Structure formats: C-alpha cells, structure tokens
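Read the single chain below, which is given as structure tokens and is the form predicted on its own.
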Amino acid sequence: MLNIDLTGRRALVTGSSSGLGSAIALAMADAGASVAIHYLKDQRAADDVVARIRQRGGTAQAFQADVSVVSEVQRLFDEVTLAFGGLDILVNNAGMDGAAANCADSDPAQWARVLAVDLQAPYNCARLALKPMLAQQRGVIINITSVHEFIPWSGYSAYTSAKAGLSMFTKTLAQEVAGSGVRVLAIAPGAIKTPINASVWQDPKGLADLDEKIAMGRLGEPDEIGRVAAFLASDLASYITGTSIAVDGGMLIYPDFRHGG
C-alpha cells in the first residue's frame, strides 16, 4: 500500500484560512506535516482551520502577514521558524483575481495589486523558503496558478497574466534548484467550487454554463487539489519538478471539440 507520508516535515500554506488554502493545510496535516496557517485578515476562520486540523490530532497553528510586503513576509518567516523550528514544504496559495474589467477601462492600481498578490508574494515567500530548503537540501515548494495560466479570460488580464508568470517562476526556481535536493511545481487548478466563485455554482444558469467547459461535466471539490498537494510534496512525487499539474475535470482539452471541429 502507498501511503502519502509528511510525518516530521513543517508546511506553511499562505491563503489557509479558507477555500483551496484550507483544503491544502488539512490534507497536508492529515498526511502528518505540522502546518502554518497563513491569513491576511481574518483571524476567526484561520483559527477555525487549526482548530478542525488539532482535532484531527495534528499540529497547526496560525500567523498573519501581507504577503506581498516584503518585511511581513520576512516577520512571517521568522515567527514559523521560531515555531516550527524550520520550513520544509512552502505553499503559494494566497491570490486574488480582481475586479473584471478590459484593459482599455481598467486601474492601473487594481491591475498593480492583483501581480503583487498573485505574482510578487509566490516570490517574496519562495526567497525566504529556499534558505532553509537549500541548506538542508530538501524541500518543496507548490506554487498554485490556474487553468488560466494557459487560457486567455477576458477582464482578467492582470489574473492571467499574473498567473502565466508564476508558470515560468516555477520553471526557472525550479531549474535553479534542480540539483540541489529541492523541487519546484505548480498545480493549475480549473473550476473549484469554493466560496469565492459561489455566486456561480448556486445560480444554476451559471453553473450549467460552467459544467459545459469542463469535460468532467462538473466542478472539483476543494479537497481534489488538497490531496495532489500533499501527493506532490512527498516523497512519492520524488522525480517530479518544474511542471504545472492540471487538476482542472479536463478543462484544458477543450470539451466544445470532442464532437469534432
């Protein structure tokens, strides 16, 4: 039997409180890593998620920052360091999409905060994580895009563009790295149902409309990207690096076309 095992090692998952985040953090806590819950503001749900992961039996406790501000990131580190005793698996989970808007019509600031979040954090937090990761010569790090790291969504260019990036971030760290005991992956998530996107899966137009671009014909659950995570960052995905993991029910083998062109 093949079991997904992270007994000893020490995850932070940035974005924990809730959603994909959370999902992450219990599976990970449940294959026996002790886990940092990361939040940005809401303290009550991060709690809430460490709760459910010591009732479980396992170790998790949780710490605050902004992610996409270089000196939090620092004290982030610090405080999981001196709580944890070290980093072995990193998580860059945090993100936000922004609001829809074409480029022609968007705010450059909206635009500048939507890369921050989703692009400049996965570094701010990877920079600090490779410390420790190199000097132990072990460590995971799981950057998580979107199917839109490969397809276009109009009035979301930031998003997209943002999330191709950090595709070719976790190329390049990863290459970086290669030798050195350290692995390096993304997982590209496609239509999750998670609070963020409930206004779509409960009105049952949009969720039709949504089940049509996913081969699937339905949307994942949380937990689906829980366990590739946790997969990914064990030792069972040992010969793995610098590749993007679709969990998306088969959104990017274009459904529209299995009746032909």
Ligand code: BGC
Contents of the next structure:
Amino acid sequence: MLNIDLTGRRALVTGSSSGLGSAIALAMADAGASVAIHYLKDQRAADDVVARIRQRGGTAQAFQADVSVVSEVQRLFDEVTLAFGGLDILVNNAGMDGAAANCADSDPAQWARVLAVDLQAPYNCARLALKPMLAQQRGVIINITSVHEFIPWSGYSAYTSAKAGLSMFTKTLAQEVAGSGVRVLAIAPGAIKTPINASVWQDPKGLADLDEKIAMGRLGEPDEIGRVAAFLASDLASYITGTSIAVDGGMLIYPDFRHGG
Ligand code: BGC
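Having seen the form predicted on its own, the form predicted in complex with the named molecule:
What follows is the whole complex; the chain from before opens it.
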C-alpha cells in the first residue's frame, strides 16, 4: 500500500479557517502532520477546523495574523515555532479575488490590497519559513496560485497579475534552494466550490456558465485540492520542485474547442 505519510511534520497553512485552506489542513492532519491553522478574522471558524482535526486524532492549533504585514508574520512564525518546535511545510493559501473592476474603473488601493494578500504575503511567509528549512535541509513550500496564473480574467487584473507573479516567485525560489533539500511548488486550482466564488456557483446561471468552462463539466471539491497538497508535501513527491500542478478538471485544455475552431 502506498500511503501519504506526513508523520512528525509540522505544517503552517495560511487562510485555513475556511475554503481550500481548511481542506488542505485537514488532509495534511489526516496524513499525520501537526497543523497550524492560520486565520485573519474568523477565530470561531479556525477553532472549528482545529476541533475537527482533534476529533480525528490529529494535532492542530489556531493562530491569528494579517500575513500581508511583515511584523505580524514575524509574530506568527514566533508563535508557531514556540508551539510546534519548528516548521517543515508552509502552504501559502490565504488569498482574495478582489472586487471585479476593469482597469480603467479600478481603485488603486484595492489593486494594491490584492497584490499585498496574494503576492506580498506569500513572500513574507516564505522568507521566514526558509530559515529553519534551510538549516534542517528539509522543507516544502506550496503556493496556491490559480488557473488564472495562465488564463486572463477580465475585471480581475490584480488577481491574475498576483497569481502569475506568485508562479514566477515559486520557480525562482525553487531554483534558489533546489540544492538544499527544500522543494517549492505551486498548485493551480480551477473553479473549486469554496466561499471565494460562492456568489457564482450558488446562482444557477453562474454555475452553468462556470461548468461550461471546465472540460469535466463540474466544479472541484476542496478535498480534491487537499489531497494533492498532502501528496506534494510528502516524500512521495521528492522529485517535484519549481512547477505548478494544475488541479482544474481540465479548465486549461480549452473545452470550448471540443467543437468548432
Ligand atoms: C478564483 C475563483 C474562480 C476560479 C475559476 C479561482 O482562482 O478564485 O473565483 O471561480 O478561479 O475562474
């Protein structure tokens, strides 16, 4: 039997009080990792994820921080290190789409906020995670990008720019540390059923439109990302670094070209 085994590994998953982050945290805990559940505002939701992990016999603790702020990330890492004694896995998952606005009508402060959360924050966290990882010659950093690191998306130029940037950050970082036992990867999810896009998939018209953009014809479930993250963090993926793994039900294979052209 081939098992994903993260026994003894300590993981920090940003934005893990809901959505993809909580599914990733649960999957990693199921594989044996101790998981730091990070949240920005919703302590109750974070505590709920911690409770679910503990019910399943796992180890987890909740931590609050605004990961776009350097000093808060320092405090977060100090707290996680104190609680868990180190760090082996970082998942930069916290993110936001931002409000839809074409460039000409957009607000610079909102554009900057999306960049701060979706690109600067992963940098803030990776920078500090690398210190213990390089010292112990072992570690995995997983950045959650999106199919929109590849696919343009009208109204969301901050998001697409941040995700494409995060993809290149992933590759550059992977190159910097490849000889040091640290792997750096990205997962590029497609449309997954989470709160981030609930306004679309809860609306029948929005759901039908989204399904048409997916070759498999359905949205993904959060645990379909969680399982991939657990695998990529494990030694089973020991030869994978510096690349984006798309988990998108075939969004990137241009399903519209099944006909016509
Ligand atoms: C976005 C979702 C969107 C999906 C597919 C994701 O990166 O966060 O809001 O539904 O891409 O377009």
